[in-house]
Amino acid sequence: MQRRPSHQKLVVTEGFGANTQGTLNDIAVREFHDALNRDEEVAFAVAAIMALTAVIKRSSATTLMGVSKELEDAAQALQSCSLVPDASSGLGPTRRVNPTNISLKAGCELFLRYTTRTSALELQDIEKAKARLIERGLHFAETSTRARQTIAELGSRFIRSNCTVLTHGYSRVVLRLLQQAFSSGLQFSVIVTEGRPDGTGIIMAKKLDTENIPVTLVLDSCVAYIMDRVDMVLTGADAVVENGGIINKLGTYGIALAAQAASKPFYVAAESYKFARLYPLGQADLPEERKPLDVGPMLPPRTNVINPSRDYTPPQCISLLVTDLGVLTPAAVSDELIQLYV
């Protein structure tokens, strides 16, 4: 799941002018940043949902078409707003919400569809219509916030006593699921990949250790070597796509292939607001996003470096998806997407 560093404070740096839409965009960005600052566990998509609801509250549009246009513009602003380290943090230059952030984009699209398909569209009184939209927006945000706990309760049933779970990097929903299983009295151990290039597996290992869950950290390249010791693989997802595949942290596809070769189940935990109307056929179809990679000073200057931040895992490599909508087979995802968006 794409997130900011937990120590990174957020301030608004983009001005939107004095026009009405610019003001609403400014409000959306401020609400987005405030939501992230209030709770470091909140996902980008959920923070965006809260921000868009604030836009409806402050809208002066006189038609529902006008409200819809304001929401679309604000959603676009959220996907390009700056995340800036606080001056006291010493973290250096501006960091941005990457415009290829798939879960943020999917969350915005789903929110717009969810709110504007309400029966409020049939009302003649614009203020009553807005009130209904706000009500549905708040409900959507509340449901999205509860998603992780719902997934944890469903997915913890897949954990068996004395089993070994392999996970990749750091996923908040996977962590919540493992915490839920451990708190129920189950004894199991977890193997965590380091999650290069940003080392998020170290974060996961620390959090599991804090919970007294036995954990082992391994190199990303060690996955095939240790697969015989694993009973199941459990990962998160940046996005769940139309054919039931997932887009996630780089290395997920390789782990899925290793699990498939060793006949080990590969489970995915993902919130429904990450369901995206995308249909990649291969790695080349993914929006390009790269993370900094330190390869040291000895690399020859003419050597090319390929460092994508994520990859695509096709549905045939996935056993089941544990979502807040229920436990789904990859084939069932398209039906759920239809229900979400139509």
The other form holds:
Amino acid sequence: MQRRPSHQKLVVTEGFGANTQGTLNDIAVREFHDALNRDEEVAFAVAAIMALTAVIKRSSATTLMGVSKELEDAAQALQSCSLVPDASSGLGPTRRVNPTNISLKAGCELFLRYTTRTSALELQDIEKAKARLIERGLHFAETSTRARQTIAELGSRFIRSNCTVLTHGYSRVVLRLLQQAFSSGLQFSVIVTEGRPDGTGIIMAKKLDTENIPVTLVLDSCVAYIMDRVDMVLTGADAVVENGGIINKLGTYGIALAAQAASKPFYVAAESYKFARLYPLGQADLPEERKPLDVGPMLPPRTNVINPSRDYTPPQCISLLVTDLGVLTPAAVSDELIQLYV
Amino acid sequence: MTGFQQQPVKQVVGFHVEGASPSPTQPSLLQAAMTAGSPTPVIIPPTFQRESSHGSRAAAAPEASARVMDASGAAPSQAAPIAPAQQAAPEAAGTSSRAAAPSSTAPRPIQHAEKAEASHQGLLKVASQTSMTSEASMSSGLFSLEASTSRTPPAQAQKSPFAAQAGVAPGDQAAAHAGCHAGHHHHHHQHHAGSHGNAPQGDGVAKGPKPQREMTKAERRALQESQRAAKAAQKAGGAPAEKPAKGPAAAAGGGDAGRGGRGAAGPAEARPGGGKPSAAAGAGRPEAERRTDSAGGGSGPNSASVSGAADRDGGAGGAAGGAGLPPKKKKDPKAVSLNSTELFAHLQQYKRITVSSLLQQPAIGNIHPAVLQLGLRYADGSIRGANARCLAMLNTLCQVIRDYTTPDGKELSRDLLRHLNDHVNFLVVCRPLSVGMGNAIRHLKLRISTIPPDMPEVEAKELLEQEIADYINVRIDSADKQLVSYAVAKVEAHGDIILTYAASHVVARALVEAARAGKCFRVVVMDSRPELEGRATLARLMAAGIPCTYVHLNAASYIIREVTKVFLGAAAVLSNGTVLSRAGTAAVAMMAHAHSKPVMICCETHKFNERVQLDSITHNELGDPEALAAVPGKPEVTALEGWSEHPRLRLLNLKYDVMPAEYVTMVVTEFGMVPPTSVPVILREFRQSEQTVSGPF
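What would you give as the form predicted together with the partner chain, now that the form predicted alone is on the page?
Let us now look at the entire complex, which starts with that chain.
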């Protein structure tokens, strides 16, 4: 899950000025950034969904096809618009939102699919149809924003008192879930991996600590060592793919394999807007990612570096997915997706 | 010959086939069956069945038919029952005693089989005159196979009814006929004759068991089970009271058949009739003589098996009628179990289809010529592949509908359904339907049945033609295109080595498209005997300039290491994710799974089916066993020459196998890539949309 440091202000730059569709996309992108800036807890996908709803509201298209087209263009603009962090953030050169950010893409796709499904639309009357689209868009945006709370409520039941939960990196939905469980009076402890290279695990540990949840930090490479003491593994997901597998921060697959070997349950907390129409065959089959290498300067000259930032965990390793649609087995993810796409 | 009879026959036992357990309603019979033989069927492909009880049953068979003729000859059907029943008794006793003595029975020469077969044609015509439907004749054929394969030398599997009779009266075709008919009818009567001693023939046919392939599996099992149980009960000594009547009744029926079939039945009756008393009296007669008496029985057990009724009833008669004559020896339980159901007996047995054999189909006159042609092309394999077959069938049915006119006083939706059914049944005779074809037919029938009665015929026909065109377009053509685009996306731009097996239209198309899209990959085409379908794929890929490797299935374990992906086609995908595909595909998938290579199944949703199948036994197709015997291009391989003469050899040419869902990484459909666990979801969505779409009609 991509994360924005709170001090990082998002500034709109190039990318859509040259866009001929002009204003609607501008509106969409502005809405997108507004939503992101208003609340740092807002996920990219949810911000995009809000922006797209705004597009429908302002749309002047007279046909349903026209509305769909505008939405698609706006979604495209959202995915390719670039964000420049404040100069004060000190994060170095321009950092772009990865154009293949899967959760953003998945959110846009799902929204488009959900709103423009032609069934049950009154095709004759464009105004009525548009009203229906807006209604659906709002509904989708609302469920998306509520998703985390729903998941926290559903998932906190899986945590028993005195158990030890292993988590990987920083995930807002996992954090919310743990908070929910803790606030309901359960005593449990959390083991957090360091989360190299971006150290998101440390952020997670800090946040848990401020909530007074007992937390232990371990190295990423310590996972197998610590697995004996763990009762369950709980991670977030960048995206949930069609067969119920997940794409998540690098290291998740290793943890899942270790959990499987030790017969510990592996749970995933993921909002349903992260369900992506992807079906990776293996690690090599993930969408391309472009990011700067983040390794030390001390490399021997002829050494190649492979430095992915996420991996694919196949459904066989996953016990259950806690989503806002309910607690699903991996196979049920596909069922949900098919209902939208068939 | 003696040798193999006396050894215990090796069997594959241990499968419990669904519905195979004895009927719960007959506990006593069940018990009898349990003691008499294995309650779970012995698994031996029927076509290749034959074993030790061979001799005894075979010997019994002609006699049974002889008795049948005798009965009908002795007394016109009404009068027949009692006397022949008594007569039949000792004879049957003799039968069982002979059965008990495992004396050898040499495989009968079948020098007369050809003649008998030649007479077959006339016979079947007769059969249809005597109101025997095509199903009836077919089913009796099937039954005979099923009941008797264990004693049928494979070569005669199809001809045996006639061969057997030829044995009874060598050279006497009339006799052969009569016997044959007796056999057939006997079969039909066996279930009813008991109640009305002497069912008229037509009645027997009408009430007879459903044609086997129309029965559900459970029904078939139940039937076999009851037959087996009944027999066991008789052997146990307590023949049910109605049993004795059966034989004669059936006999009468058979006699009718003979007479109806031909005036020549007379001589036929005479001869076996003459032979009969000796058989009846001669319980102690030397075995050899007896066998001569029933000459050819070994090769043509069919009269016996022709329904299993003849000899069974004989047994019944023996047990009941011969009160003072207890069954001398019990049959070897092994032998009984061998006569029980075989693993593939429920499948439509392979039959070589020729023009002349099709012309013997009774209802052939009603069959549209285009369908005739289509059936022949299915049979000779010039149209193969699930999609091609389905397309050809839909196009042909379109033609049938176009040429159809509703008869006066009939309702289109009903009459057309019946009309189409005839055609579909005809196609099934040529080759069993594929799942896709079944789905298409079901779809079409659903539409026909929803045509309102007041719709003008022209309009209705146009509607249906449009429906078929839409189905072809949406479910097959566009689906193919869409599916191919998804499959292409899964081919990497560089360096993939893709394995495919046998021939799949969509897989080949996807690979060609991928090459056209500039992707750089190599294909390993895997193939296997006897179909060698992979060569067509190979040619197609080579023509597209794709680098290929051609291997046979036996190289799978080697080649799988260098492969990166496996693309396979499917004949059907079932709702538990099981994939039904060309025999050998499951082995490939299993191998890929063991090496963690992704297995992608390309299958359009029109080939999805709600059925659940756990093995490749319950539904499958049998190919020509002869195809296994000869190796093209290797004339020196002669080990299987004359395999059909060999008593204990069976060749099994299965066409399909199933792979369980866990070997399948994904199913590529026109709706995208789905895990095999999601097949039922797609089926459900379709069912819902079908309901909503068919609403307005």
